[in-house]
Structure formats: structure tokens, C-alpha cells
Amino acid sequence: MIKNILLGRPFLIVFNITRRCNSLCTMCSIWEIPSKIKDELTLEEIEVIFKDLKSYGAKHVFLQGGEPLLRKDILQIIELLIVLGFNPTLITNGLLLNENNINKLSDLKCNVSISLDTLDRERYKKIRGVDKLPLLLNIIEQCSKIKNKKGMWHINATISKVNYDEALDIFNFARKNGFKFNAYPYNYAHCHSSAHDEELSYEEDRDKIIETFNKLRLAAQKEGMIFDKIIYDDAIKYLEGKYNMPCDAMKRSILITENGKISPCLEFKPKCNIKEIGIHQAFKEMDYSKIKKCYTETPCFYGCTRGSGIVIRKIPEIFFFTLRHPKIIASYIKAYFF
């Protein structure tokens, strides 16, 4: 992983397992056009594969979809990713989490970030498309109570002017029950996987966001979460139009599709497929020329993208803040990298 992010390579795996869903999320479109179950990578393929980049030197693998948990061998493809020493995080929107998942996901050494955008159950049906807030909200409850988790379990909320008032009862709220929690503003680029929603946008109307970004990052700040801290420091430069850093797609990340294609990122059309030829004929095929057109002209903030290069690009502050909060840090480094 060190080599690779020496060299400027993809250390982070976006695994878009599935583009089967359970929600109609209105900020998403691969719902829209679902996988066929006999199409998506077989657990043996999905070894191949994994080996291969792991010889190229990937380390951490987002598991997402879609939603993950409706591939019915998923915990098994965890187990099979810690075994080849990949560290999992998997993104799910909780619905189909139960007992039984929750008790095995929690003695895997697998992170696990739920989404969760809002406490009102009318703005859930907005966002998310379906009528399931109690449920989730119980299924939370659930995971709660379960004590000395092996991974770190977040909840994940995608801000929009829909809920930006929100943010801080959220946030209260995945504390009370345990969670970490991450938050991003609602963005979409080429739509390729986004989806624009009008009521979601706040193109007209940034102040407010950027106003609950600014809580945000000061809630993050005085509990001590160093690495959210920084990503809002970066998503408030985005939001006032400021942030022009090149993306980290195909330097920090790389996407596999739940066939075996490959992209730099979810707004971009997956090119060739990794089952045929590999990681490193693959990336030969890539062009960043198009991903600097990107940024450029359209950048967004998605986490997969964002996330890695904006903490490589702030060690100097997390190493004097790990001076004054070693164990902090340290619970970060258990989850993240052993």
C-alpha cells in the first residue's frame, strides 16, 4: 500500500458488487438499470480478481453496490477479502441487516457504514424512496447493543437541501447509538451512477449547507474525529466553489463493476474488464487525461474519490494531532490497516 502511494496507484478498491437495490434513492440511477444475479462475479472469480490486486498493491475495499447484502454469499466474500488481507468497509443502506448479520459482521474484522440522511419519516420516502425509516431506525437500535465490534461501524448521511437541517440530530444521533459518522454533500457529475434531483439541490442556495458543513467540521473537531474534520475542512472549500485539487480517481481508487469492469470512478463508463486481462493491462488502457477534464470542468466531492487523497494530503495535521491524541489515532490505524 505504502509503494502505491508513492507511486500515485489506486490503493482503495470501489466494488460495486451488485447494481440489485432495495431503495430508489432519487441521488442515484443504478437502480434504475439492475444486474442479472448470473452476470455478477462469482465468489471464485471475484478470488482471481482480488489476488491480482492485491499483487498490484490494493489494501482497502469498499463494498457497495446497489446494496451489498442482497448478494446472498456477501459474508462470505468478506471473509475471503480479510483472508487475501484486504481491509473491507461495507456500505449498505441497513435494511436487510438482521441478528443473525449483525452478530457474524461484528466478529469479522470488517468496517461497516450504514446511511442514514434523516430522522423524519417523510423526508426518508423522499430521499431514499421507499417507507422504511422504522425499520432502519430499529435495525440501528439492534447494531447498537452489540458490544466490542471488530470493525468500526459508521452512519453515513448524503447532505442536500432537503435535510441540511438535520445534520447535528444525525450526527447526536450515531453517537448515542455508538456509530462514527461521515457526511458528504449531495453531488453529481456525468450521472453515469448519480442521478439529479432538483429538490435536492442547493445550486441556488449554497450558504446553508455550507453552514451546516461548518457545524459539522466543529462537532467533528471537538469529539476529537480528526479525519472527518478534515474532510469537511475540504468539502466547505468545494461548496463556496474554491476547490480545485486534482481528483484522486485512478491515483488513490479505481471502481470494479459487479461484472469485472473496470472505471476510475462511478460517473465514468466502465472501459474493459479486469476477469480477461488483468489490473495491469488494465490500467495501461486508462486515460487521466479525462479525469483532469473532469475535475476540471465538472468536479464533484464523492467520498470513494475524495476521501483517501484529502488525508494523504493532510498528514502534517494528523501527525500533530496524533502528538496530543495517540490512542485516537491508534483506534483509526486498528480498524483501517491491521
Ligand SMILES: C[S@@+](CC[C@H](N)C(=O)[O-])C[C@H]1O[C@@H](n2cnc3c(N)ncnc32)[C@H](O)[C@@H]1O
Contents of the next structure:
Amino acid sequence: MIKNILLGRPFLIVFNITRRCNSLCTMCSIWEIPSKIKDELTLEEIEVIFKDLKSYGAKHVFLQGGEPLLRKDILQIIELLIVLGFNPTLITNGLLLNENNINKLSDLKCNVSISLDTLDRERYKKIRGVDKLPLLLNIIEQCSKIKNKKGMWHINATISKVNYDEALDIFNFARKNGFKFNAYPYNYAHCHSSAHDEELSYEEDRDKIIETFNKLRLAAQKEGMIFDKIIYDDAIKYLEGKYNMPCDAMKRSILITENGKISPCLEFKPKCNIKEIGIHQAFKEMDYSKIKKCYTETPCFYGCTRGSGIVIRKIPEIFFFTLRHPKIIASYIKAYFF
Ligand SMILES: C[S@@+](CC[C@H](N)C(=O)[O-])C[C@H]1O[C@@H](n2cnc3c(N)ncnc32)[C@H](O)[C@@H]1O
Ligand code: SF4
Ligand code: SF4
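Swap state to the form predicted together with the named molecule from the form predicted alone:
Every component of the complex follows; first up is the chain already shown.
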């Protein structure tokens, strides 16, 4: 991984393991063309691809989709990735978590991030297209009862016009239930994976969204959540349109689709398939100049393409934080590197 950081090669794989989903979020278009199970990578194919990616220097994997828990073999996939030496993070809407898989997940060295954008039932229905907030809150309560989870468990909120006024409440709810918290702005500039919903977009309410991220930054700072704080710093600059920071697609992270195609990020249409040509050749066939043009002219702010690069660029700030709070940094290193 260190070699990849130095060479500017991806160390984070965003693996959209399925396009199937049990929700109908209006901010997302992935569910609109679901994948067929027969077209999704098998466990054996995943093993071959990820061995190749490991030899390339990748270390972290975001397992998402679609809804990753719809894959019946998701726990086997996670176990396989751990055996291969990856650090997986499961990103889920949480609706298929149950006593059985919560217990198994908490016993694996896997980080879990549950999406929760609101604490209001009507808003949840509006954002996620299904009336499942009571079920999700019940599941989160079950998760909160498990002590000694081996990975880091987060609640993750996508902030839009519909829910910016609730962001701090969700932050407090997450902390009260023993979760870490992160929030990212709703993206709607490209609509390959995202979708534009006028009721969520915030052109005219940008100041309020910026104010929300300022409050989150303060709350993160108070709680010693350095990684969240540095990401909010850049999210605010992005929302203010101050300058176009690199998004680090292709430099720090890369996307693999459910059938093995590779793409720089969620919003670029994939071209080649690494199942057929392997990661080295796939990289040669991709065109980085398009990325620079994209983040300069039509930037967006996803956790995968932004977070990984921000952490590297802010190593000096993290270093000075470490001198004051060594235990906090040790807990992150334990969760993400060992
Ligand atoms: C695409 S989903 C896949 C995993 C899972 N289905 C879920 O919802 O958590 C991953 C994350 O992307 C977020 N997301 C979806 N559409 C988005 C958009 N247009 N802008 C920013 N984040 C978005 C979701 O809220 C979720 O936290
Ligand atoms: S954001 Fe997640 S839960 Fe919502 S439709 Fe997209 S993939 Fe499904
Ligand atoms: S800004 Fe980056 S993450 Fe967003 S669409 Fe462009 S290349 Fe992809």
C-alpha cells in the first residue's frame, strides 16, 4: 500500500458487488437497472480478481452496490477478502441486518457503515422510497448492544435539502448508540450512479448546507474525530466552490462493478473488464486526463474518491493531532491497517 501511495496508484477498491437493491432512493440510479444474479461475479472470480488487485498493492475495499447484503454469500466474500489481506468496509442500507449476520459481522475484522439520512419516518420514505425507518432503527439498536466489535461501525448520512437540519441530531444519535459518524453532501452533477431529485438538490440552499457541515466539523473536532474533521474542511471548501481540489479517482481509488468492469469512479461509465485483462492492462487502457477535466469543471464529493486522498494530503495535520491524542489514532490504525 505504501508503494501505491508513493506511486499515486489506487489502494482503495470500491466494489459495487451487485446492482440489486431493496430500496428506491431518489438520489441514486443504481437500482433502476438491477443486475441479474447470473451476471454477477462468483466467489471464485472475486478471488482471482482480488488476488490480482492485492499484488497491485491495493489494501482497502468498500463493499457496496446496490445493496451488498442481497448477496447470499456476502459473509464468505468478506472472509475471503480478509484472508487475502484486505481491509473491508461494508456499506449498507442496513435493512437486511439481523441477529445472525450482525453477530457474525461484529466478529470479523470488517468495518460496517450503515446509511441513515434522517430520523423522521416521512423523510425516510421520501429519500429512500420505502417505509422502513422503524425497522432500521430497531436494527441499529440491536447493533448497539454488541460490544467488542472487531471493526469500526459507522452511521453514514447523505446530506441534502431534505435533511440538512437534522445532521447534528443524526450525529448525536450515532454517538449515543456507540457508532462513529460521517456525512457527505448529496451529489447530482453527473447522474451515472447518482440521480437528480429537485427536492433534494440545494443550489438555492447552499449556505444552509455549508452551515451544517461547519457544525459537523465543530462536533467532530470536539470529539477528537480528526479524519472526519479534515474531510469536512474540504467538503466545506468544495461546497463554497473556493477551488477545485483533486478528487483522486484513479490515483487513490478505483471502482469495480458487479461483473468485473473497471471505472475511475461511480460517475464514469466502465469500459474494460479486469476479469479478462487484469488490473495492469486495465490501467493502461484508462485515460486519466478525463478525470482532471471532470474534477476541474464538474466536481463532486464522494467519500471514496475524496476521503482517501485527503487523508494522505493532510498527514502533517494528522501527525500533530497524534502527538496530542495517540490513543485515538491507535484505534484508527488498528481498525484500518491490522
Ligand atoms: C450507493 S450506496 C450503496 C450501499 C447501500 N445500498 C447504501 O445505501 O448504503 C452507498 C452510499 O452512497 C450514498 N449515495 C447514494 N446516492 C448518492 C448521491 N447522489 N450523492 C451522494 N451520496 C449518495 C448512499 O446514501 C450510501 O450511503
Ligand atoms: S443509495 Fe443504496 S439503498 Fe439507496 S437505491 Fe442506491 S444502492 Fe439502494
Ligand atoms: S469529480 Fe471525481 S468522483 Fe466526481 S465524477 Fe469527476 S472524476 Fe468522478
